[in-house]
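To begin, one chain is listed below as structure tokens, in the form predicted alone.
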Amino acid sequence: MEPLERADKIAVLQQLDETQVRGCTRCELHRHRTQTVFGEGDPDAPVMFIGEGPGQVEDRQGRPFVGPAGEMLDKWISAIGLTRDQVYIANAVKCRPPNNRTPLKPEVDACADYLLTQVRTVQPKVIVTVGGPATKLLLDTDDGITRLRGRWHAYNKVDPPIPVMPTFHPAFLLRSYSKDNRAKIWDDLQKVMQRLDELTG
């Protein structure tokens, strides 16, 4: 992939959001949304965090990860030495699933092209997928997040492939907090920091 200039990245992302995503009716999720949640952050971000879908607060505000799970994600971003403004955050689906349920595969597939364009435009050095649906989409696998997390994988729909580190969703830690789960996530984040150091010198 030829890297785009920052202004071009901003223009591509803005056009995708305004002309395609906001009026999207590709799947049934559009019937329940208040508004779409496109994504946000630095278009030159070294790290892209990809979750599964907006929740109630995100649906209301039109921004990703601004509810309780978002507060947790902000702590994770800080833990790897970055701020929210220095990363890019997006979701596998751009509309809130009813009652915050897990997005269904046809819903994730309907949004896949949008996410691919976001990844190709931002061109992060590392992708962190949080939760099962986003991980399954990017890695094209049916394996669960417990099996996939903690090991490096690759997003192969771009050239060159981008390293992917799957980890648990922040909402999982909020629901199932334990020292063991927290340690697993911290281990995943440390691997991200190490890879970033290697790639950025």
Ligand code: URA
The other form holds:
Amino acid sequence: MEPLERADKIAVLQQLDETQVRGCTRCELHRHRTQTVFGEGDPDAPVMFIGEGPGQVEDRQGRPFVGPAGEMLDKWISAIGLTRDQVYIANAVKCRPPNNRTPLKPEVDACADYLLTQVRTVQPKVIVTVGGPATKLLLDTDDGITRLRGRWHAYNKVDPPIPVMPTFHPAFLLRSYSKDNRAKIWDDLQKVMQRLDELTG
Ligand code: URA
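Could I have the structure of this protein in the form predicted in complex with the ligand, to go alongside the form predicted alone above?
Entire complex below, previous chain first.
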């Protein structure tokens, strides 16, 4: 990937949002949205978190991870020594699935090149996928999150490939809180922090 200037990144992301994502009708999810949720954060972020899709609060506010799952994600971001405005946050799909159901594969696929452009533009050193849909999309696999989490993988649609750490979704921890699940996620985040230290010095 050619390195990009910050101002160019901002322009590319803004153009993608305004000219393509906001008016998108590529899949049925557009019928249910209040508005699209493009993603936000530092265009030079060393780490990009990728979730599943907007929930109710996100759909109302037009921003990713601002509801209950977002409060949990904020804690995870501070666990790796960063703040929300130092990372970039996006989702596999940009429109809220009705009743917060999991987005279907054709919906994720229809939205995939928006995310690809976001990754190619931000050029993070490390990607953290939270939950199954984002992980499956980036790793191009049908394996479940329980199998994939906690190990480094690679996003190969960019050159050079970007390291990917899949972990559970914050909403999963809220639903199924246990010390064991929390410890697994903390372990995954430790690995992210170590890798970032190695890559950014
Ligand atoms: N869950 C997600 O996956 N993404 C959001 O933006 C909010 C909740």
